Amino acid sequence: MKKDLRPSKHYGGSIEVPGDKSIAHRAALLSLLAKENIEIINFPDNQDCNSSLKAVEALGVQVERNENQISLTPPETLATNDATIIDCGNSGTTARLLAGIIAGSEMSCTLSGDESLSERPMKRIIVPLTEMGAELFADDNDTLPMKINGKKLLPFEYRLPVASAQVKSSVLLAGLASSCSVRVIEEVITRDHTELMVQHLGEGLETRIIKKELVIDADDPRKKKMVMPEDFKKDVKTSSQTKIIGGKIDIPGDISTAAFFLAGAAISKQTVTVAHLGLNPTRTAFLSYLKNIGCKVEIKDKETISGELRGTVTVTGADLKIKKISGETTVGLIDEIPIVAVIAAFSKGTTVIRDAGELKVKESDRLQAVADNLRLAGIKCGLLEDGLAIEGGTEFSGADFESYGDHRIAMAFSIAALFAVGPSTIDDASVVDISCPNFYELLSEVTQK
């Protein structure tokens, strides 16, 4: 569905965005391991999260919808056979987390996906789950479809070789499903929605954050210095007694979706407010980025519900400065890099983004997609091995932008088109349904007085 977009004369206002995708996936999938019902409020009605709902329903969970609430009743036993195929659609989170649950549940089935998902790497979960004793069979490229023969797994300790909450969650859920002890070690702290939800709905999961300690300098006892007592930053442990009981989950608004609308405020020097927005500390790197480039960021009405922090966020734009993005900052911004790149195009100077090679294996090669679209708009953009170099501050021309079948690319350049010189188009606006079907309705709320 091609969509015409024109520069907007007005930008600003107050909105609420759909529920957080990452939390919604986990709420649905944990119903497979729960002893009692899980009630979910504000479950986002998008294609990705519905893939998780359909998957658990196919495995025996009873799903009941009542307006804004979903009730999930777990089956007495999980049962599949060699002919069972679970379609994960476009959702990598569904595939990777469900693989862990199936691997430890003594079930047998095949996970499949659409064309895009079938090109994304699964080796990152195949390796640790196989080491735990599971049997997983993919093609030569370690992609879907993937046959899983679950079985009783072995106690396991795993140091994440790549900063990935999906890999961490897959291993933890495999241990939960198999009632075996698991320890996952993180050198870079990733999203902790799985840990928070297991603690909220169940019991027996422990986390430890490693902090610097003040010690006496061995070379000079008169001096003290701050050192890390371990060579990692966090570990998460489950035991054979860790379990999911059940309960209620109230999902806050998705900050990765809100980022697009807040970016518009940054570029336009106007103000946008988003209420009931998720403020999990592992997800707020985008707000810190906006502050660092000169925007005013206000947070009010903070409260913790269902284990997750939320609040009302107001962003007011300003003359934008440039800020290099790399390392752990990139990890924290990984979903927001496309819209960060758009912001960079409207900032004077050259913005360098590094350590973002992970974006090559998302719904599209997001680095290439961003570079191609920025160049269509007349912005100089260098494609680096693991990132981008964007020369901003020049005229951003309207163009016929390509989504590459990627919701975040479509949304990022729909925002960019509002501040372009001349009209633009998006080749397929329907891809926003993957994460935010009402994206363009929300966009009309902030562009019309």
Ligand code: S3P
The other form holds:
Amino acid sequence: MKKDLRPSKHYGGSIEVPGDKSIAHRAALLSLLAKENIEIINFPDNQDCNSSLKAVEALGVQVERNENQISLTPPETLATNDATIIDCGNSGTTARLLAGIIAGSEMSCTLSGDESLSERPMKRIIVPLTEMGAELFADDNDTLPMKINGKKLLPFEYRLPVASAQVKSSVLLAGLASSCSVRVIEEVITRDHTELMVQHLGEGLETRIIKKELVIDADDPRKKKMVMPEDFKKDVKTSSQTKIIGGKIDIPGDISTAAFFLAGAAISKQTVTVAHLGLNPTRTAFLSYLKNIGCKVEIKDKETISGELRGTVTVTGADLKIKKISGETTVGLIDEIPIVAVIAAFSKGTTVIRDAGELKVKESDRLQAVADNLRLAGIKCGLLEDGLAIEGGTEFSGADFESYGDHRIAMAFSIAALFAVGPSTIDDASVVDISCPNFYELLSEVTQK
Ligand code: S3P
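Given the form predicted alone, corresponding form predicted in complex with this ligand:
Whole complex next, starting from this chain.
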């Protein structure tokens, strides 16, 4: 579906966005390990989360759906045989987290995916899960399809070589499935929805955040200095007693979806409010970024439901400043970089984004996709080895943008098109269905008076 988009005279308003994709995947997949029912409220009806639902159903979970309320009844035993193939669609989270559960569940099956997912790296989970004792057979490039022979796994300690919540979760869920203890060490803190959900629906998972401590300087005892007592930021531990019982999960709105609409407020200097929005601190780097570049960000009605913080967020745009993005900030903005790049294109000066090599192995090569689309709009954009350099503040022309089959690229350039000079098109706009099927309805809400 090709989408025509025109510059918008009006922008602003109040919206709610669908439930958080990362949380929904975990709520669905944990039903494979739960003792009792899991009842989910505000489950987003998008392609990715439906891949997780279909996967658990294929493995024996009874799924009852009433619009966005889902009831999941775990099976007595998980049902697979050598010939079982689970299609993970476009969803990396489904594939990597499910691989962990299967690896530790002493069952065998093959995971497959669409063209994009079949190109994404699986070595990052194959290595630790194999070290734990599972057998995983992918193709020569370590990509899907991948056959997994689950085994009784061995206790395991793993320092994440790549800052990835999917890898962390895969290893933790493998340990949970196999009732063996696991310790995962993070040098950079990634999203912690798995930890919070295991604590909310079950028991026996511990996390420790390492903070700087004030110590006396060995060279000069009159001086004190702040030092990290460990060479990592966080560890997560489970034991043979850790378990998922079951219960109720109410999913907050997805901040990674809201980011597109809030970005529109930043660019247009208007105001957008999003209620019931997930505010888990491992996911709010985009709000800090908006503040840093000069936007007004107000948060009201904060409350914790089902272990996750949520609230109402209002962003008002202003004259935008330039900020370099690198290191842990890039990790925190991992899903928001395409829309951050669009904001940069509308801000005067050069924005440099570094340490973003992971974006090359998302649903598309997002660095290339962003650079190509910005250049189509007449924006100068340098493609760096691990990032982008965007010269913003010049005329942003409407263009025929390509989605590259990637929902976040389609959404980022749909927002850009609203503030471009002249009309634009998005080649395959239906890819927004992967995370937010009502994206264009929400866009109409914020562009209509
Ligand atoms: C996700 C983790 C991130 C993110 C993805 C969802 C998750 O991926 O980009 O959209 O739900 O754990 P990585 O773990 O590969 O960084």
